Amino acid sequence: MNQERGNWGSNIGFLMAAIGSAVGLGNIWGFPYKMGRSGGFTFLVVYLLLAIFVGFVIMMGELAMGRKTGKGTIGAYHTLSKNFKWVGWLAVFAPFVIMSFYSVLGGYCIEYLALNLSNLAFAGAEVMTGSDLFGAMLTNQFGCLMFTMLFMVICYLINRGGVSGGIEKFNKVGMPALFVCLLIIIARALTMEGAVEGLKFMFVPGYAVKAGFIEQAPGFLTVLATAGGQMFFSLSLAMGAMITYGSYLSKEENLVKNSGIIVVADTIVATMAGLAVIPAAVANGIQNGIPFAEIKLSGPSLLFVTLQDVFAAMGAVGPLFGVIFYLLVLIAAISSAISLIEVVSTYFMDRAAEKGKEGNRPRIVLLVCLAIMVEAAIVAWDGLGSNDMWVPFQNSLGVVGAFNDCWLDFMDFWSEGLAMPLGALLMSIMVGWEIKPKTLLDELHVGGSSKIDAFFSFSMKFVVPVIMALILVGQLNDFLALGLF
């Protein structure tokens, strides 16, 4: 491997960075909500099975692709495949587009952190309701733009420091801090009156329907598509992050063991996020006499409306818990964002190396961040549809739901809805049927074990393609409201 490209300073540093990439905003609001809406414990079982037979396999495959070639996403595909070399562009396109809205949501986190710090400093001041506050923030277009820019500046300063000097250093501090913050919020959430109803929502099969949170339980294919979409988005798969991070790994490291640690750690943190968020949201609804069906348990409203109301209802200590919570959400957002920026930046670093030049990392990262800021400015200015901006193909195809609400939905469709599941599907076909699993198994054996061979080969050839095809159809069904199942 070209040492000038950069390497992880230690395996624990790589693990913290990889887990940080996986643990993001999707874990905080996506996992708990989808778990409850999709049958609670049933969703968890399906998710765990998919994490083992699909997520774990793709994780090993992507890390092996990166380390074997010593290149970023596009370079890895070009080196390994003749027929699928173009798939690498999907895995660079996805993170670039994701950052258009991820940076905006990160800016919201900074703004709410500052707000709760202000409430903490000026105790007794009048506090707006979560709904009023969120609405005022979304229509303050200049403010959203500035906080988005601040989030991007933070990410730039981390990424420009390099692999070990920036990304690894941040995650070595950020991930333990996030874990501690989660434990504090969980302890407070589970002691709230009515929190047990939130636990039932998450872990008791059928309780969401019985208690009136939702009208009817979704079918198995819907649960499969929902769990699958959450799984590969949560684990940072099919977005180039693990290929890129793998390209910086030493040959001495065990990819099989590391893949397992990342999958297990991400699942644990996702479940912990559910314990921190859902019981508190449900308990606050019960205390205020809000019917279960009207409690907002998904999307930005969960973090920036429902949870802010929870902290406001706690009295004098509320802002303190608000600071802790939005700090952990901000850390999760940054740890994922810097991995997405690194995917795009590495492509240009590798191009410079191919020409015999040494890439100027600070300059490349700056240009990537500026490009992201351009697309993010559109999403920020749109304010989740609050400012009546034109959206391409809005309500197209004659169905409600096709890019229905805002620029965030539009960007999310092309990345999470299309590029990521399609990329994972094509990657599994490439490995399973074109270059053959043995190509990557040779890399997995380095510092690893041959006991994984049969499992990896069978899953990559037969299980992953079928499941990813179903997930792709399910994602298109959800985003375009096709009503297929």
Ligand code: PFF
Contents of the next structure:
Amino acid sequence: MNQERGNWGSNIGFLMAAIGSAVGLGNIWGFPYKMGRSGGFTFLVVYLLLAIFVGFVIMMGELAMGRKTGKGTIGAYHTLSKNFKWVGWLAVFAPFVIMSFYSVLGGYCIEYLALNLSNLAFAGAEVMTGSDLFGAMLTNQFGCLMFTMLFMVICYLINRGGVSGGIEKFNKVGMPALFVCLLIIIARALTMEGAVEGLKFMFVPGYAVKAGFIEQAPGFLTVLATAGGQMFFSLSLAMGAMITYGSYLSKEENLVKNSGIIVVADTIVATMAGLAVIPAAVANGIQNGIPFAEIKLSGPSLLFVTLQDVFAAMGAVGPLFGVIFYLLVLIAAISSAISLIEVVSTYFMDRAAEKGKEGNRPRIVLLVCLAIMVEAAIVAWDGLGSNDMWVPFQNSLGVVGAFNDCWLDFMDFWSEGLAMPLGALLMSIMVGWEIKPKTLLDELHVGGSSKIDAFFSFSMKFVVPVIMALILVGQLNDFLALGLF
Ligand code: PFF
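The form predicted in complex with 4-fluoro-L-phenylalanine (PFF) is what I need now, so please give it after the form predicted alone.
Expanding to the full complex; the earlier chain stays at the top.
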């Protein structure tokens, strides 16, 4: 059946690709900061519980849906369900929209990589501060557009190579390389004077407030919703990515074990990313007399302002660490982006196959990338709101800057804020109550995992829907600044 669709060359190749999808910008700029401000170690425990009872369960469910049906997201929902057929569309819409800004951020990474490379080549040249640099980059609209396009060209070249010839090949080299870069940066970061303050911010419960990084610790429901939203985005769930990747996996492989490995690897890399960025950012802040409350520890500013300042302050070796760091972020961004592109491309490939034709992969991938480029052009031109472009519904809820402050926020709301949690909620209801867990358990038993039945069924039926509903409300609360809790 899968003969013409293509397959992963090996289980390890599949794992590298799935981990590559999971490990992305979300790990580097989301996890460490959210952990720090939400109670350090306490957050980690909540995150791990959610990862086991919700993330791991959905991961198994998605991989099983893909492999059982041998189809991409839309085809899988169509084959399995009567009432939830349309959910597949949600899970193709979300990755398409996410790519509108993921590609722009990927473009920024290339620009910073190039910049550090040139600083390395022309040692002694004056280095701009992170914020001056970032500001200049965002308002150079044409430049942003070009770098976004370059990022998309790289992704296109990988995706057109196919599942094993492109995606797997890239990740088999990219993931180990990312890991090595991460270790180098961690070693440098942890030996900086004052780094221990960053470690305390990340791990010691209550330290973020006590030391003055933030004013007030969030309440438990907020922590739960934050950890849930983060876990979800980080594991690439409800975006069709794991359904799609699962559909290319051989029938012999053990999905339970594979799901466990992906969840554990993603969490380890997120924690490691924290060790690489937070201590360095905090140490540099201390050395320059910046109050803790003013150090930017999350989002684009962390990557493109705070850390660039860290590298600039390191003297002659700074650009070298800058090159290593932005290279690792770029690899993380590419490996996630190609999984998002593959979700959309696989749909068209499958559609061609249904009509009895052989899908022309290079052409399909090209069209998908071009369509993404159109929406990405708007986000790139907007420059995170720096260029005063009109944004739909801007401040429409009366909260200045809370919703749709810029085009990236607008796109992020519909995808990460709405489509992702809603899709996962509906998926769990479909599996738990319509088609019943048994349908997927057969698939999960392949390879010898049979002790999973009670856990999978119970979680899918009761735990996942409740937590997903909470995460959905949490995301809306957050994105729309509703102030519910
Ligand atoms: N997991 C990626 C990250 O942490 O940045 C983002 C992502 C990639 C989400 C692919 C969803 C997806 F399908």
